[in-house]
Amino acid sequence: MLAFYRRLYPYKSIFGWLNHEHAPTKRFTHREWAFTLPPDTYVRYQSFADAEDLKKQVCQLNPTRFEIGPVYSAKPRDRKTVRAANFTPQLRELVFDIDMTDYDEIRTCCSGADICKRCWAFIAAAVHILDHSIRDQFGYKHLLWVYSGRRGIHLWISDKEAMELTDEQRRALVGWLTVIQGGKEMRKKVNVRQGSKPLPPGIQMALEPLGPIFHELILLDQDCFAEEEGWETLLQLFPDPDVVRGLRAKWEVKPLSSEAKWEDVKNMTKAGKDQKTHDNIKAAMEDIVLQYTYPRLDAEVSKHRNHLLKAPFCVHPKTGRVCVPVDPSTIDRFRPERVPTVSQLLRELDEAGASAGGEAAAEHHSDWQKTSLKPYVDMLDRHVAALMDETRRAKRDAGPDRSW
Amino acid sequence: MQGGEDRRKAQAQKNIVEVEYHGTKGLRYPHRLNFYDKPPSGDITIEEFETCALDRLRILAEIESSFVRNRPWEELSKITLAQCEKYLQLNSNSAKTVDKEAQRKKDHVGHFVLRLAFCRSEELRRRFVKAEMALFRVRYEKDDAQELKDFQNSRDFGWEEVSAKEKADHEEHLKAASAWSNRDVNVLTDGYYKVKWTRVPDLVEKRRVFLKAGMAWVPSREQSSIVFQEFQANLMKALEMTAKALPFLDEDTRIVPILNNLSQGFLAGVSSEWSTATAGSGNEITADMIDDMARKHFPACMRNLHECLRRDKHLKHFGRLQYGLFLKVLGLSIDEAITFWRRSFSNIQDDKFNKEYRYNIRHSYGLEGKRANYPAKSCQQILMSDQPGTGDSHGCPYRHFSPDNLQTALLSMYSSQGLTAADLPEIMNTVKAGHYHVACTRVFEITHARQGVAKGEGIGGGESVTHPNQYAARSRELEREREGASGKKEDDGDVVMG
C-alpha cells in the first residue's frame, strides 16, 4: 500500500482538481483532510500547503484511506488557535453518493456488499439521469464521477457556484432530485405528485430515458416480478383494489415472466372503465418505473458542506481496487471488476522497471504513466484542465481595468 | 475618462431620484414594510431602547412558541397579528389619524436592538431569523396590494421577465410545475420571472418551479418567495457581520445587561425541559427494565425502534440516535446504556462494538468530542428532520409508515392495552389529515383509558404529545398514581382486618 501512495498516487492532479489553479490557494491550503489509520484511528482536521506536503504526510502515516472535506475559513491544522466562530466551512464541492445497498430491496442478483455486472446497470441508470439533470437543470459543467472502489459511485461537482452553495441550498437541491423516499415500512416510495396529475417537470424529463431501462433491466434482466414476493410488492403499488384483485387472480394461477405481467398491467389501462381509472393506473405505472429505476441518493452526504468523502484514487481497503474516475458517457460499459487493483499496478510497475533497466530505480512523479492507471489519471487531468481554464477566464474577466 | 463621466452622470441621476423621493413623500419610512437595510440614526433614550426591544420580543416569542406547538400558518398569522395589535401597531399609509412615523420608527429600532442581542451565537441567530422572517411574512401577506407593489418597486430584486417565446417553448413544463396547486394556470398569460435558483431554495425543494441552466422560472404569484428569501439572506448576513463587529463596539455599561436580559428572555420562552435526564429522582432505570417499559409506556416510534432492535439485533445510525437519546432522558445512565446496547447488538463482536458504537453512545451522553449535552429529539424534529431512507427504522410511524403497515403495527403494539380495530378509522383519519401528534395523543388516551384517561384529556390538561419523552413520562406517572392508590387501599384493608 505504501508503495502505491509513494510511487503511483497522482498528487499533482488531485491538487489541481481541488485548487483550480497552479499556485496554491485557500481552496487547497484551508482544506480539511481526514485519515483512517490502521487499526482503527481516525485523524481529522489535517491540512497541507501543497501537493508535496500532502504526499509527505500520506507516506509517513500510511493510511488505509483518506477523505476530503470542505475549505474552512482558517487552516484546519490551526483550528485550535482560532475561535470556534471563526472556523466554519466556506466552500465545498457538491457531492453525491449512490450506493448499491439502497437497491437491495429490488435487485434480485446480489445483496449487501456484493456487486456484479448485472446490478451495475442500476448504477449506470442513476448516473445517466443524474448527470443529465444536473447539467440541464442546474447548469453545472464540472462533474467528476468516481467509482467508490466497491459497490457505489461518487459525484463531485466543482463549479464555482456549486462550491459556494450553503447547506440550505444543498438541502433544496437534494430535495429537488430526491424521488425515492420512505423507510422499510413504506411500500410506495414515490410520492411526488398530487393525485394523478402530471409529474413535476424535472422528473417527467427523467422518466423518458427510464422507460427503456425499466424494460431492459427490471423486466428482462432482473425479472423482478417473477416470484410471488416480487409481484406482490408490485401489486401493492396500485391504489385501485379492483385492479389488484384482477391481476392477482390471474398471476396466482400460472407463472408468468415479468414482461408478460407488465403487459397485463398495460392492458388494464386500455380496459380502464373511465378516464379517471385510466389516469390513476397510468400514474401508478409511471411511479413504479421511477421506484424501480430512478437514482437512489444517499441524501445526507450531499446536504452538509462538512461531510467527508473518500478521495479519488484511494484504494478500497476491502477490494484493493483504486477509486478511479468514470466517464459517464461510457458508464454502461464500465466493469467494476476490471478496475485495476493495487497489487496489479505494483506488478506492472515492477515489470516496467525491469524492462527499463537500472535508470528507472529512482522514484519518479509520473510512475503511474507506466501502468494501467494512466487512462484514469489522464481523465482527471483533462477535467482539471477544463477547471483551470474556467478559473483563468473568470480572473481575466474580473481583472483590473485595462483602459490604458 | 469616459468611464468617470458616466459614473458622475449616474451619480447625479441617482441624487435627483433620491431628492424626488424625499421631496414627494417627505417621509423617513415611506413603506409599512421594512427590509431594515440601514440602522436607525438619531438619539434615543435608554428606556426607548429597551421598550422597543421588549415589545418586539413579545411578538417574536409568540411566533416561536407557535412553531414549537406546530400551529398551522393561518393560526400563527392570526395570533401574531393580535400580538402586533397589542405591542407594535403598524398602520398602512391610508391611516390618517395615527403617527405612522413613530410606529415605524419603533419597529425599526426594536429590530436593530434585537439584532444586537441575538447575533451572538449561531443558534440565536438562526432562531431570530426564523421568527423575524415569519413576522415579515405575516405583514407582507396582510399588506395592501398597491402599497405592496410600491414596496416591491422600491427595491431591485434582480428578477428578469420570461419572454413570450420562452414561455411558449416550455409551456408543458411550466404547466407541470404548477400541477401541485389546484388552480387553473394559463402559462402564456401569467407572468414568469427568472432568478438564480439559489435565491428560491424553498420553491426548488418543493419542485414548484421550472429549472433550466441554473435559473428558476418563478410564476408571479410565487414572487413573494423571492422577497422572503432575500429578506432572510440579508438578515442572516447582517447578523453575522454584527456578531463580528460586536466585540469592538465602544459600548456603554448600560446596554450590555439589557442585551443579555433580552437574549435570555427569548431562550426561556421555549421549553427545553426534556433536555436533561430525570436522574436522581428515584427514576433511574436499568437495561433489564427496558423490555417491560417499552411494552407499557413507549410511544409508537420508540416501540417500533425497540422491536426492530430486538428483531434485527441492530439499528442504523439515526435509529440509534433517536432511541438512544430518548432512553437517556428517560433516565438510563451511561453504564446501563452501554450494557443495553451491548446486549442488544448480540450479533456483533465485542471488538467491533467497542470500536464502532461505544464512542457514539458516550458521545450522546456528552462524554466525548465536543461534550455537548444533546437533548432527546422532539416530535417536531422526528417528523421534520433526517427523513428515514430505505432500510431505516427511525422517524414517526404515523407519518413514515404506509397506512396498512401503520394499522397492523398499532394493533400488534397496543391491542394488549385496549386498542381495538374499531379505534383505527378515527386514528387513520387524523393521520391522513397530517395531524400525526393528534393521532399519537389519541392512541395514548385509548391505551390509558384503564388508568382513567378520558378522550380529549391528552397527556394531561388536554395537551397533545409533542415529545416522546413526555408521552413516556406521563404514562409512567399514571402507573405510579394507580399503584399508589391500590397500595393504599390494601393498607386500609389491613387496618380493618387488624
The other form holds:
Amino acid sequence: MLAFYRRLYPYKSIFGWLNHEHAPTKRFTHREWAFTLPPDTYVRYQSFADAEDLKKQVCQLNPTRFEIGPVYSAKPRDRKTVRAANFTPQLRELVFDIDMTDYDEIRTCCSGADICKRCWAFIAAAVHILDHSIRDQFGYKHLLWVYSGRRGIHLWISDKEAMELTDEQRRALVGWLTVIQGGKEMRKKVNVRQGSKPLPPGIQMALEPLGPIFHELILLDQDCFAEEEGWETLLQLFPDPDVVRGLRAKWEVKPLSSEAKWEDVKNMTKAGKDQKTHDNIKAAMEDIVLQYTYPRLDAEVSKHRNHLLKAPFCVHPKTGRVCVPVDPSTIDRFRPERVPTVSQLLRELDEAGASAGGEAAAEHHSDWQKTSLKPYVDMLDRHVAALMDETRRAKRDAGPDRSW
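Alright, leaving the form predicted in complex with the partner chain aside, put up the form predicted on its own.
Coming up is the bare chain, nothing alongside it.
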C-alpha cells in the first residue's frame, strides 16, 4: 500500500476536485479527513494545507483507507482550540450511496458480498435513473460517480448550490428521491401515491425508462418470479384478493417463466371487472416496476453534512480494487472485476520502469500515467476542469470579494 500511496495515488487531482481552484482555499484547508489505521484505529478531524501536505501524512500513516468529510468553519486539526459552537460544518458535497446488498431480496444470481455481471445491472439501472433525475429535477451538473471497490457505487455532487445545502434541505431532497423504503420484513416498499392516483411527476418520468429495464433484468435475466417464493412475493403486492386468487390458481398448476406470469398480470388488467379494478391493478404494476428497479438509496448517507465517505482512488481492503470514477453513460459496460488492483498497478509500474531502462522520476507525480489507472484519473481531471471553469466564471461575475 505504501508504494501505491507514494507513486500512484492522484493527490493533485483529488486536491483540484475538492478545492475547485489551483491555489488552496478553505474548501480544502478546512476539510475533514479521517484515516483507518491497522489493526483497527480510526483517526478523525485531520486537515491539510495542500496536496503535498496530504500526501506526506498519508505516506506517514499508511492507512488501509481514508474518508472525506465536510468543510468546517475552522480547520479540523485546530478544533480543540476553538469553541464548539464555532466549529460547524459549512459546505459538503451532496453524496449518495447505493449498495448491492440492498438488492439481495430480489437478485437471484448472487447474495451478500458477491457480485457478477448480471446483478451489476441493478447498480447500472440505479445510476441511469438517479443521474437523469438529479440533472433534470435539480439542475445539478457536476456529478462524480465512483465505484466503491467491491459491490456498490457512490455519487458526489459538487455544484455550489448542492454544497451549500443545509441538513434540513438535504433531508427534503433525499426524501423526494427516495421511493424504496422498509426492511426485509416489509413486502410493499413503494408508497408514494394515494390509492390508485398518478405517481408524482418526477417518479412518473423515471417509470418510462424503467419499463424496458424491468423486462430485461427482472423478467428475463433474473427471472425473479419463476420460483414460488418469488411469485408469492409478487402476489402480495396486489391489493385485490380476487386478482391474487385468480393468478395463484393458474400459477400453481404448471411452472411458468416470469415473463409469462407478467403477461398474465397484464391480461388481468385488461379484463378488469370495472374501472376501479383496472386502475388498481395498473397502479400496482407501476409500483412493482419501481420496487424491483428504482434506485435503493442509503438515505442516511445523504442527509447530514458531517457524514464521511470513502475517498475516490482508495483501495478496498478485501478486493484490492481501486475505487475509480465511472462514466454514467457507459455504466452498462462497466465490469467491477476489470477494475485495476494495487498488485496489478505496481506490476505495471515495474514493467514500465524496466522498459525505460530503470530510470525513475524523482517525484513520481505522474507514475499513474504509466498504468491502467490513467483513464480513471483522466476522467477525474476532466471533472475537475469543469469545476474550475465554473469557479472562474463565478468569481468573474461576483467581483473581487470571496469567502471560500
